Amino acid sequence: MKSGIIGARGVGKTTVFHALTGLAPVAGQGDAKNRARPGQIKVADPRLDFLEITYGSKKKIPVELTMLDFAPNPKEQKEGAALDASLLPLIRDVDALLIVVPEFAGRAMPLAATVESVEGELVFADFDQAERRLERLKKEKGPIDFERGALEKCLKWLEQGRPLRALELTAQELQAFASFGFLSRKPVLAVANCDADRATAELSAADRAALEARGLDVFRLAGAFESELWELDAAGQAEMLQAAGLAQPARDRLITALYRHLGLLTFYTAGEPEAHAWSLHRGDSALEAAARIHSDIARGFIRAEVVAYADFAALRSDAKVKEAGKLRLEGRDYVMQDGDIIHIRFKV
């Protein structure tokens, strides 16, 4: 899963990146063919490291989060404007959206009217992009009056400068729009970088409704406080962490606050080669696990043979497993659980 963090000039997205990654600035890093600058975060998993020691497991693949920060272009983005617009062709395939907000002493903007002005540049290149399509479509011949109308529909919403995430849509539209990737669609999370003293302070209640209201979710992290955190050794950062009064560092938290915001599970495969944890939206079947897995997997897809983590941690092995009836055998439209382990019978 990628992430993109965006933002106006000045507001600390490398510092954000920095206190996630441990990946700091690199100089030349505003070469314009090579922009995004990519950051990894594996997801610390205590069930991940029981089935690998249990398993005698060879090797251990945690879910990894791709952070990606972007190099400025000065030419494109002035001072005080909401974003760069250089930016929008390279967020168009990521899967969520960091939006950062300084909250730090000096720099301090409102939260949600930042958010807010973010998004709206957002919202209008969706709008430019729809109307476009829609220009090209009144051109072309055949069944096209489906497209047309979706797009009509989506052209109103915008009008209004609400996001497309916000507006319902079927599965044959969404399935339309598949490959537009409209920005305004990805789910959201605002940053706000603060001071360490504010790490854990409240939302107020005017930026608490402002933002529910257009289903975003806020995840506080100090920027600079948290890079710093990569300088000590483990006992160093948990020492600070807890004159801080935070229980984690930064990276660990907003794991959890993504896979919340973006209704994310975590599922299982395991054995002796290796403990292997992989990432699945809720709601999402047992063929599309597959697929996650790999393609042929889900093309040659059988059954599969499904065990709760709960349960196969009380009873810690295959054999006992069976044994206790605690193994299911589940078809392609088997609706994935969080901590399921599977694995997969198929044929190609």
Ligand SMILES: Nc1nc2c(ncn2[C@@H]2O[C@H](COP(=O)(O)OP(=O)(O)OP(=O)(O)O)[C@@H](O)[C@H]2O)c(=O)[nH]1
Contents of the next structure:
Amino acid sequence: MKSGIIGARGVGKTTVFHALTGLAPVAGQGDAKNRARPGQIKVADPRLDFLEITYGSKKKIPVELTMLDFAPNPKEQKEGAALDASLLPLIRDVDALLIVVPEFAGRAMPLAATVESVEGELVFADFDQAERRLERLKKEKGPIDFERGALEKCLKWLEQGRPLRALELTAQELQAFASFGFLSRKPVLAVANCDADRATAELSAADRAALEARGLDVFRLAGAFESELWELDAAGQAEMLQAAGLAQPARDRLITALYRHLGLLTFYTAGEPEAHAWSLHRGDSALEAAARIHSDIARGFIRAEVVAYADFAALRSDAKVKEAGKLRLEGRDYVMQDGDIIHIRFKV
Ligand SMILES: Nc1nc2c(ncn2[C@@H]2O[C@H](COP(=O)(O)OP(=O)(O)OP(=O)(O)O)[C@@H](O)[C@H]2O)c(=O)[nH]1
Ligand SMILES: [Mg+2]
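Moving from the form predicted alone to the form predicted in complex with the ligand:
Whole complex next, starting from this chain.
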């Protein structure tokens, strides 16, 4: 799970990255070739802690979400541009976008309008890409009618300035576009980078309506304040958060928001060697869960032994789970549930 942090120049993208990952800005970050800086957020997970203790696992491996911060490219960015155009090719393979909008004193921009202008750049990039592909198809000979029709449908939509995420596409159309990495189809979280005293402020009704209409979630984060948290120990952090009226640091709230917005769940594999948490899309099958673990395990998939987390937590051992009849044998099409603990039998 990789999220790219984007937005206009100087809106606090690197500060938000620091707040979320604990990685402080480095001088002269990035060069023309390598502009993305990755940072990890380890997902705090009490269920995983319980599995580690109960199994006496030697290792604990939490879900990690990757954030990408991009070094600015002074050459290519026009003053006041909504988005650095040279970033567009770098965000084609991310799973989600965080659009940063500044709300801190001295640099406030209107939330909904700013997100819309960044989205406009994504829509424009998709339009450009679809149009070029269509031009190429028109020159080629052969049975290309399906993709042509699908592209024309997209172009018509994009022309009205609307993101592709709001356009219904058939499975076949999605398949045809699988390699395109359309930007305006990516899930977006708007991040309002505010001062600490506004960290829990409500959205205005107008902003909420505008963003909901676009299928976007908003996340409020006091970037500078949250970056400073990393300099303190756990007790100091808790005190500082409490003083600001916050129950959790932004990284934990962001994880919840991303999970909800991207429709993710967590499943586990656990034993003495390691307790391991994995993220998966809601609706994915046991076979897809197997593929997350290892392609060989998916290829040789026979059956999944599954126990719900709540059942394991109540019974506290594999033997008791079995005895109580709570261990299920499921096939490859089984739809994974949040908290499932699985063991996959496979043969290669
Ligand atoms: N008060 C306050 N200042 C902030 C906050 N976030 C960023 N700033 C300031 O805004 C300036 C730009 O912050 P960066 O995080 O470097 O912004 P950026 O979007 O990464 O900038 P570029 O990478 O150059 O486009 C810095 O001077 C920060 O100190 C915030 O939450 N509060
Ligand atoms: Mg930066």
